[in-house]
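Only one chain comes next, encoded as structure tokens, the form predicted on its own.
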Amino acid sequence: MPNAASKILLMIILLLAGAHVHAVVTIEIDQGVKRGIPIAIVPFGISDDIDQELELDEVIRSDLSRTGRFDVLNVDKFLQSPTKVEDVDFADWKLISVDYLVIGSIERVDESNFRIETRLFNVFNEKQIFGSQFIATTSSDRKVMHQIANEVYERITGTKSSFHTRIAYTVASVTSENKTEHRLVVADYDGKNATVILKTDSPILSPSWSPDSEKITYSILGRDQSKIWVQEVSSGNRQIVAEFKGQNRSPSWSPDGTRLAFANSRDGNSDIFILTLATREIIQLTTDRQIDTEPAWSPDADYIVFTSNRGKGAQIYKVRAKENQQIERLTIYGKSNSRASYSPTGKQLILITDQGTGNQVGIFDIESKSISVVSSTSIDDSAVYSPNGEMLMYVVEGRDRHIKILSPDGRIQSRVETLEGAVNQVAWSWDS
């Protein structure tokens, strides 16, 4: 659950966000053992001169926690509450096992700006491991919060955190006039800051962003012909990019932007093509008579894993990303896997796997084929990584549609808030 600590932190830094970003709590921890790095963040000493009451340090808080790397502790366990460097009695500390310990100061500059300085220290060498400013006025968003998130992640871990993300996602609601209207939603990746980037009386299947974060691709389910749309997300504009004979599913972006992959029915059955947006040249990877789907490019671009029913069941298999290349089964346990795709180092996939309890979240090890359940949940669909690799993402089904977020051994689970609706697929970007 949520710390009194953290909250104060957070309480700060949304003062910043400004007056839209008062409900704070967005991504509540359902489960997980407190087994990450110990690490203290302090109450944020406030200046005399700003009277708006602080009450969100949710924010830092759960990023931190819901990767599964951290452990932050309950504000009630702390022997001290220091905001200076000078306050900081490092014994105290040790005595109640903290590794890392956070401290910072909020002051106003002048009427619409403050600045928040802050301070990371190694508890156990008693070292500053980094202080920094930051300046944020009170329209700033909760990229000031997930920065200084950021800040105290990759001095930590040495990696870059996924804090600084965006998600696209699909939504589904029953409008008054009693019809269905589809709607593709772009979010930071804990759910706040959605923006509806297109609405439709048509289903929209599978998001994909492109590499540079600034262009997302979707198919639109017709009655008689599905079409591949790439729309620029900051200025809307797009265009159809692929409306060949049958249908034109599951567009996936090559890692260089320059292709994407897709399901097409032209033949009467689903093939695998990759079409060149530069040019609209088509290329065919499978030929086979049965079901071919759900393409996802690997990291060096070399392959694509595809969904195909060619054996018993759904499975995944690869191809080389050139015409008349052999196919290669990966999956061979389980009564199916669909869903596919590669993690950011191109060593596992993720994907939904049914292992005979229903559909989950699973990791396939590529090199030694083996398959790891992470969800507790069994009614999962549209499974992704975090564009670092280091959290994963994905849709419960059932009456609630929803999104959530899984640290890669399962242990946290947290729970993204998404506009009203039926949720159904959902894809993650770096920030552009």
Given for the second form:
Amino acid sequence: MPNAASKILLMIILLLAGAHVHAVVTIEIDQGVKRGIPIAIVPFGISDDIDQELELDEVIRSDLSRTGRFDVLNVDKFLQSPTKVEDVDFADWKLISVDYLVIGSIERVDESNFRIETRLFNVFNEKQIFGSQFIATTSSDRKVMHQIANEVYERITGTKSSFHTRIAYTVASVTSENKTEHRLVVADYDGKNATVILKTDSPILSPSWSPDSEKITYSILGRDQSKIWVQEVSSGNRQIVAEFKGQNRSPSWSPDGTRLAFANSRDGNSDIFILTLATREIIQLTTDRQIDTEPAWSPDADYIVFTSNRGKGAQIYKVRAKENQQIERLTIYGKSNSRASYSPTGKQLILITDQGTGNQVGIFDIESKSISVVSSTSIDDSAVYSPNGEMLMYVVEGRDRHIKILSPDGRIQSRVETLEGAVNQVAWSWDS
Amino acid sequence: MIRNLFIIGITIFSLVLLAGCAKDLESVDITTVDSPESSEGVSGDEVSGVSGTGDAVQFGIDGEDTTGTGDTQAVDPLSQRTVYFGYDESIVSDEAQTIIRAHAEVLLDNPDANLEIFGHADERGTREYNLALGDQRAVAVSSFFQEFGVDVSRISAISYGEELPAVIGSDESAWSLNRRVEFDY
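Starting from the form predicted on its own shown above, please give the structure in the form predicted together with its partner chain.
Entire complex below, previous chain first.
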């Protein structure tokens, strides 16, 4: 478990002059073991005729750091800061043990467009791995930087990043009339470009993205009944899809996009159901008298995992996504385990576990049944994998509610910028 | 002894019943929109009340109206409209049953009154699980009202999970007051 003394706060500050100074991103690193790939991202060269504030290399640095797969070198360690190929002296980078080097520059094309040029080098063999040009505007600059980070990530690791994906989160705040306002917010995965897509007096719960990432389903806790809605992100159009007798909660979109798993309490206690969206037909998966809730699909859509207190305390169970199937208990260690969802490989579950030290984010290995705790906070909720499985995100509860991104080993932690208020739950979009 | 208390309680209750209805509805409305972040109103009263007497059960949502004259008495079950639960449990304690029985008798004498039951949980555990846990607690309390003769058609029960804490705080003193069922009629 990381303790305060073994952590450093790595403040990465963009070293650009005057108008180009950007927000400071704080990434906390537990220094126990350094095992990321050492990479240097040199501050991009900026032509003199640019006076707009643009989001530049800091975006790339933050993206690569958050995954835990890279150790992004602090700029004050650099022996040189080249912005052109001809200025790169590989000896200077070998000396400070950098494996990969990114340089770039930006120049004005016309009134509103900028050309961004970037190159990735293998320091060891002194070869360029790729070079690309992008056209950006002041509003698309972050998007381009995420694209560059993705390119670097993919070329070096061989896997696709999640830097271009989005999140949805719920946040509650108090209005000037002293009422609570609940909002559903969609943002880039790092919290930027936040847009409120729904405002209501009633709590919004369990947002879940459609596989095409164009719609979001959620439950609204009404005065008399909770109902499940589907909303189109771009238009805001929304409709009720489940208002069956009892409470309708915890929707989870199937990987093929045609069904929702959800919890309904028409028999007096919460059970797991599947709704086919086209026909509005439902099938019931569980029938016991205890709590069954928080269903989530396996990546192949064959199984549903869910939380139940049919044993003592909450634990995770698994059932085939059909009627009248055997129910199998998955988690055996811990006082309680809840809100599980699958890793993209289907081999692990991320969940909220109580191992006697509070509610923490845990990774459950389905094969070995072991659980590893990866968060260092203790009132955690709503933990999810990124679409590529190489980052984790969850909500830290308590006095200062916020969203955190974790590397899968828990080593790298960073806070996600959110709109003002108390953050409640978070959902990560799919890779599309 | 208990029976006498009930009769006294019922008499007091009958006197305030009509005035109480409007007030109660209003206070429930406030509860449903009250901010989890707000430290005013109900939660503030409860915090100071608890530290003053050390008796958590005395400070239900409407507690401040009816406890004013009862300081020297142990506990008048009719002054309580909140019952509390253990962590991740929905077992109705003996103390809670006494409170429910007292109110059930009032309801039997007032056949036009309908009962609303609100289940709550502390912030630990996930939101959806806590909603289901609040359901389970509300259902458990509802079962005792039915056991004591209140017809199920007069009862509505809903869970607010961890969404509407009575007390803001992240320690056992707050959690124990948030693991509760409130009822109103």
